[in-house]
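Listed next as structure tokens is one chain, alone, in the form predicted alone.
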Amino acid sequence: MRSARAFLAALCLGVPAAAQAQDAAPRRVVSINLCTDQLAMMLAAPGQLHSVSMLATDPRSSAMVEEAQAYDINHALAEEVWLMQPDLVLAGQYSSLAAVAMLRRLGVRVAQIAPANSLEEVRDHIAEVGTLLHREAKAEALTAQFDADLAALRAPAGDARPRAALYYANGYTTGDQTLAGQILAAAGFANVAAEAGFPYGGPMPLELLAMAEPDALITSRAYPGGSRSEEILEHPVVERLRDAVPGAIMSDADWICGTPKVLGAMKKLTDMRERMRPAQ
């Protein structure tokens, strides 16, 4: 009750819950977005990131469901979150509006993340997260990694790229211009979903996905219960696309957030275009 009360007053005053000069790192962080929560626990310095959003411990969404077990959970609710007392609030882009709004009324210092639409932005939230946290050798070093092995893994230039679907619940699409676009082509792929007019995503019609007649299938991995978005992926032109061509099924936790954490995606798919390979 005394902790409510104290988050009331404070709300009315506006008084700064837990403000740090931007120079010095920060002490006591929080992340209330899923893409922030994985970034802050590969660069976060020991005792430096205190909690984490309940998404983290989702397996079906989280990359690093393990090492979300060492943190506090939060629900992204403002309440919840000023009463950790943070110095720094990590949070995505679009999520979590209005409990952004209030604790920067509150004076907690937030910064937001915009999602990674390709490999190279990756590589800048890397880099912008682990300044934030003051953790720049940190990011370099992961940066680094990632860049060698994504090279181990890319595609070299001169081979053939079979052109593949990527298709998920509500028949939406991904293109080239996305980070799931990008982590196709560069595991050698050509993706169909360009080829038909989609650079960034849209539902494509199940007429242009058999028309189009690819040579590789991926799908999303469905959800737990009943949904009527995922029943077109047992569509019969889906099942037939299945059982004629290669395929895989990602979950969003292989490539929904920008970490080096999507090199595993593009290792599936490339060993899937290896065993596409004619016979020699």
Second form
Amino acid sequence: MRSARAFLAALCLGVPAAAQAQDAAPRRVVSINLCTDQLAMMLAAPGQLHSVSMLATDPRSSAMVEEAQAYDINHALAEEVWLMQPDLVLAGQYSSLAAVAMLRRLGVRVAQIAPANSLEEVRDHIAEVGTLLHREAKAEALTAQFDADLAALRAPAGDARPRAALYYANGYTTGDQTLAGQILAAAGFANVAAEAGFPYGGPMPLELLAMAEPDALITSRAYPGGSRSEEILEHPVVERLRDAVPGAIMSDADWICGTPKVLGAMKKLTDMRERMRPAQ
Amino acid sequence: MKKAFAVLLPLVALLALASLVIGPADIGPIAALKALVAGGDGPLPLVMREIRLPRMLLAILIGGSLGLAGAAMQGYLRNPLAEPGLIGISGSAALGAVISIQTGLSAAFALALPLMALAGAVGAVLLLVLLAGPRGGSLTLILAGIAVSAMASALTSLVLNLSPSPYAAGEIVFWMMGSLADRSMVHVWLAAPFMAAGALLLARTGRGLDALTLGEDAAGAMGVHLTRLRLALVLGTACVVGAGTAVAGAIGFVGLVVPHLLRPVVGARPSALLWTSAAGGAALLLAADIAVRVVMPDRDLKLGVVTALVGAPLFLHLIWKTKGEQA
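Alternate state requested, the form predicted in complex with its partner chain (shown: the form predicted alone):
What follows is the entire complex, opening with the chain shown before.
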């Protein structure tokens, strides 16, 4: 009740709540973005992370559902986050902007982390969140492990590069300049989207996909509840392509966020490429 | 009327051909048509037969349906502002379609999609005919239409927002604006039988609609069975609009623009206007669908945006004219 009143008072008067000194390690961290949720869970000291967003508990989007059970759940709404009285809020660069703006106005320290667009940025973000949480040593250990695992998975340079297409609901594809594209490239595939003129991705007309004749097709896993957007993945053209080439339906969770979990996605791709080898 | 067909049918054929050879993939027109007819190896026949052909067919079927339904409704209500999209029939059909997809009905039973859209459309037409029947003025019709439209779009948004699928909310745009992108022959087969049935029903209303221009009493005296006429109109409109909306979303203004443009050509006889409007609707929708591919090939521009850009100014013009007549 008191904190609710304080919330109103701070909102009305614009009085900044007492901001934590930035040089001390934050003790009560709330993350409101799926990707910062996962980085924070990997890096935070016991008791340091108080709450993660609801998406972190959704197996379709989160690669760390079990870990997330240990934390309070938030819905990225300014009011509930304020009432949790965090001394650091981790948010995404482009999501929940209204909540971020309001929390800042209330004097809460909010760090925004951009989505990772490459494997290199995964390392950067581990370091960034590590610094914010004052857990540099843990971050360095995680990065070292990531580098070692990545090196072991990376496709040898001389290998043939089968052409793969990433194709999702609404005919969306992702190009080379995205995290998914970089995972694909590191696993030794060429991306059809880049050939077709989609370096960043976007909705790729079905006929361009058909004309590109990819060697492999990677589609997303269907969500529950029917949707017209996903219907395109059952279009006769896609079905025929799926029958003709080794397709892999990939769980989205490993692909979404720039965390070391992307190596799980890469492992599946590398295995698929190995299986394709005798056919070539 | 013959003169109108002599222009419209070649136009539809020409636009249909253009629709087949225009697309995001860079395919020569000769090679494209050859692959469509003769087949062959590689992805080309697949693209032509499973992507471009259904798109062209659906543009003709849906455009024709909307033109036909617009002409029939305007004839029956004796009101040039009656149009399936504008007065909420398409929107209600979209609601039915959305419910069938979101409840999983359409996945379990393919015909559930057009049937539910049909049910939505029947509900809307019944409501409108009851509220603004033959005696109601323009104002009653438009107001009733706005209410039905608003209700249907609100409920559609509600259903999509409640869906567990993260894509559902983004689909609101599709259902309100309509698109023919990446449809397949499955959709053609799903919609075509309903459209054929609806078109048959509407075709038989011609004589009755002509008689109705003289007023209801005169029409009754001429032996027109008004209840049967109303039933044919309600079911026919619901069939053609419902089936089209189920596979391509709600596309507005076609049924408004086309009869309006063609009325001076064929004269004020509703029966003559029915089929010319169907041909005109097919031409308009084919042209609009070509436009979305040529103007913004990489943006998946929605079809309803183009038809609204053409139709809304005309709608304003019609209101202006109606106002002048009343004054």
